[in-house]
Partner chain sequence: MGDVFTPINFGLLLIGTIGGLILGATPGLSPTMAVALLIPFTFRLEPAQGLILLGAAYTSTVAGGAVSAILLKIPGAPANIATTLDGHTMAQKGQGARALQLSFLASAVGGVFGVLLLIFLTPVLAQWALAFGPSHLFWLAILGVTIIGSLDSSSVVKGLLSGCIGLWLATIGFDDIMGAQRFIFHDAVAGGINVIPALIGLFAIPQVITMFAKGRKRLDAEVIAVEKHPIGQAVGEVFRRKRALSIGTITGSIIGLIPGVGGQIAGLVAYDQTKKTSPEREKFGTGHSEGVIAAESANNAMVGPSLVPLLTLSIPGSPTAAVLLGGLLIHGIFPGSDLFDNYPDVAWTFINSMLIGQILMCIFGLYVAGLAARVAQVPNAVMAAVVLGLALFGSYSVQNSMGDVYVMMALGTGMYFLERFGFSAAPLVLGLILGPIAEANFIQGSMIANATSSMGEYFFSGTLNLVLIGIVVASIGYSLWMELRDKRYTTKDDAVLKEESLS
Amino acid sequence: MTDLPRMQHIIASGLVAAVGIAVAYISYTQEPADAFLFPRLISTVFLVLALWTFGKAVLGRTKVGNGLSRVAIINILPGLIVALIYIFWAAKALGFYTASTITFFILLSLYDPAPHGEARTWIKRALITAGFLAVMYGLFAQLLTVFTPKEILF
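Taking the form predicted on its own, give the structure of this chain alone.
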């Protein structure tokens, strides 16, 4: 019988590999091909790493971590839900940059240990989010000229 951490490694890496396969499939089947060159590159690297990790987990060669405790899963769950909403709805419905900014701000607010009752920490989070958006826009739109979903906003 398999011990719990090994089974958690297999399940988690299997889920990540399944997501990697789905993302690679989507990136390789979308048109125009030029617009998806960068996503294809990234999805290929992501898929190779995910399959490698899954293979190591199946063979029992994963030596990192002792599995996830219930507390860790509960701590990860809100961020996972926000990320799934971003991936499967918000990026397309709101536009890439708008959805990314909102998602980043929510995740930062969820996991920032600074007090949530002080205006100073909220201003800090807003400034970090604005910096994140500026770096992301500069990287994707200016440097890499990646086509991003543009819907309601920008």
The other form holds:
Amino acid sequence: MTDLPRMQHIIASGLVAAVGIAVAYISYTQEPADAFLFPRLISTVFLVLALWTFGKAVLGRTKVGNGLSRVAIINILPGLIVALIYIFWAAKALGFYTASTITFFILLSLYDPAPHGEARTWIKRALITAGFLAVMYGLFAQLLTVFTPKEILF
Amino acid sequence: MGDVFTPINFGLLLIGTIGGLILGATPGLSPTMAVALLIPFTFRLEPAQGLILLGAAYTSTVAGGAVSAILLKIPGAPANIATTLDGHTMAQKGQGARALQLSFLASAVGGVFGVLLLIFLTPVLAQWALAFGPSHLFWLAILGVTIIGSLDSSSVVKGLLSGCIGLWLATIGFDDIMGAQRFIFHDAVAGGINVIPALIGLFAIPQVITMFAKGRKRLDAEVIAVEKHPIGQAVGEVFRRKRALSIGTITGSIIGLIPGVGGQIAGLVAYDQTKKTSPEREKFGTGHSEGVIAAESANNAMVGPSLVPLLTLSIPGSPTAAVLLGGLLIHGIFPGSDLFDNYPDVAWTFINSMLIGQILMCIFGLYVAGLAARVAQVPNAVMAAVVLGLALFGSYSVQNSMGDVYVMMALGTGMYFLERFGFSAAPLVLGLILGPIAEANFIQGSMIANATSSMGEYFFSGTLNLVLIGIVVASIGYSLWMELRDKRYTTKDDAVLKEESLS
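Alternative state: the form predicted together with its partner chain, after the form predicted on its own:
So here's everything in the complex, that chain up top.
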């Protein structure tokens, strides 16, 4: 358990180092070379710093950052999944306002500390959702005239 | 000054000020995030109008953060941390209204002084900046990233690495000279990474996920009821506490001028200096008005000067200034040495509006503080869902593109996880914004160097180049030294603790 943050640091800095290696590789191999002049400069510094950070993580000398606790991951996961579905699928497939209504209500139900066994709290959640959507519609559709994707309902 | 008082401009100033106070009082909504979320609402506005809205929000979110700091002991923004020390204790003693009045009055004095500094310094520095060539501008851009990277992060190497990631992200898309594709792994980034969705994602999404991480936790803090307190007495007290007010104002202004050193440092340094020089230092932390005055005058005095490097050299001095730069860029305005020649009306209307905004912030702050404190109790679940919705709609509205929304979410989610491991969003954003400036001047400089001298001679000679390189090296060196010193103390403390536990 005590090794968990260290392991997390290794994974995180390892991923950053992998990106650094990929960026440096592309910068030094792609053509035309002139277009990659600045990326080469950046990627060299990027790679050196990333490898330094990775080395420190491997040696267990990374002191900053708290990592992620088990509780935090469990708390984050449902909300993050809902948010990702909302943004990468539902917003386009169901329409912005429909998807926003569903997502808002789900997130509110997931994280609202009010009891789930009372009808009163569900009515409150529904009213907050409706109020939020009305404000969003007023701001974006009416005030800014943003034409958002429409699929189911609106 | 007259342009500020046209009905639309003044109306926007009012909306920005009142909205900013409420947003600032809401824990979890930082000034940077609030301004980033407001940018999409400026698309339909004239450049000066958009900037008035953003500037007013910036000013009043910093001051609004004092409301929750005093009444809930939850700083609305990092800049208000020092305010909690005495402000909340005053509120607990039944002096909440007095603390709020002192905080808004001190904020206004500090803020007005800071904006006056902005007014007098900016044109002078803008003239001076006309002498800057491509090599100087390249080093300035690098300086902006390295200063924020080294000062804003808990680890210098991770801060600089964040800056590098930002600089790399800025190179994604087609290059300006050859038109070649670079690092395009997905259609969403074919045209490069748009700064506004990136800003929204980098500042809003980590906050949303942080709210998720708290789970179904009820906000324990209770709003302390505020008593009636005559404003006249508070005005008299602010000006009687001259030392605290002047230390806060001057410290905040100087710190604001240094890129990368934000309101949090300004508030804490001013608080510390006022305490050290006060004959009543034992009263600090027990609800002493000097503590509130010093901290709040400092964090608002920082606002104006933090925009000086942005308006003169196009180097944002703080993350919020970086967001304001994004606001300028989407209106086709590139700040820098010729801003006052090409867009004097926009520049001066914006600066003057900040001056009026400070006064409005004080007036409204005194009256809406109680309401703002209630807004601060909005549950995490509602706030997370609202911010997520605003981020989605706001990013989409930039170019009516789902690609921008994907970029916003991907960068935001990635940033949350990076932040958990000591990486920081501010240098990454600075890298993203300053990357094109650095690259354009690097390419231009290398062309000049090829025609006239060598790259080494062009970029590494001349007084100004050497001064800028010196500052880059000094800022990194200083931060490394500070980090090593802190580590040594921590190690010593650990050793002492270990010995104590063994004995």
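In this text the structure is predicted, and so the values were computed from the model without any measurement. Numbering follows the first chain given and starts at 1. Take the two forms, superpose them, and find the largest set of C-alpha atoms that agree within 1.5 Å; that set is the rigid core.
Asks: Has the Cα of A57 moved 2 Å or more between the two forms, judged after a core fit?
Replies: Yes.
Asks: Does I85 shift between the two forms by 2 angstroms or more at the C-alpha, the core having been superposed?
Replies: Stays below the 2 Å threshold, so no.
Asks: State yes or no: after fitting on the rigid core, is the Cα displacement of L94 between the two forms at least 2 Å?
Replies: Result for L94: no, shift under 2 Å.
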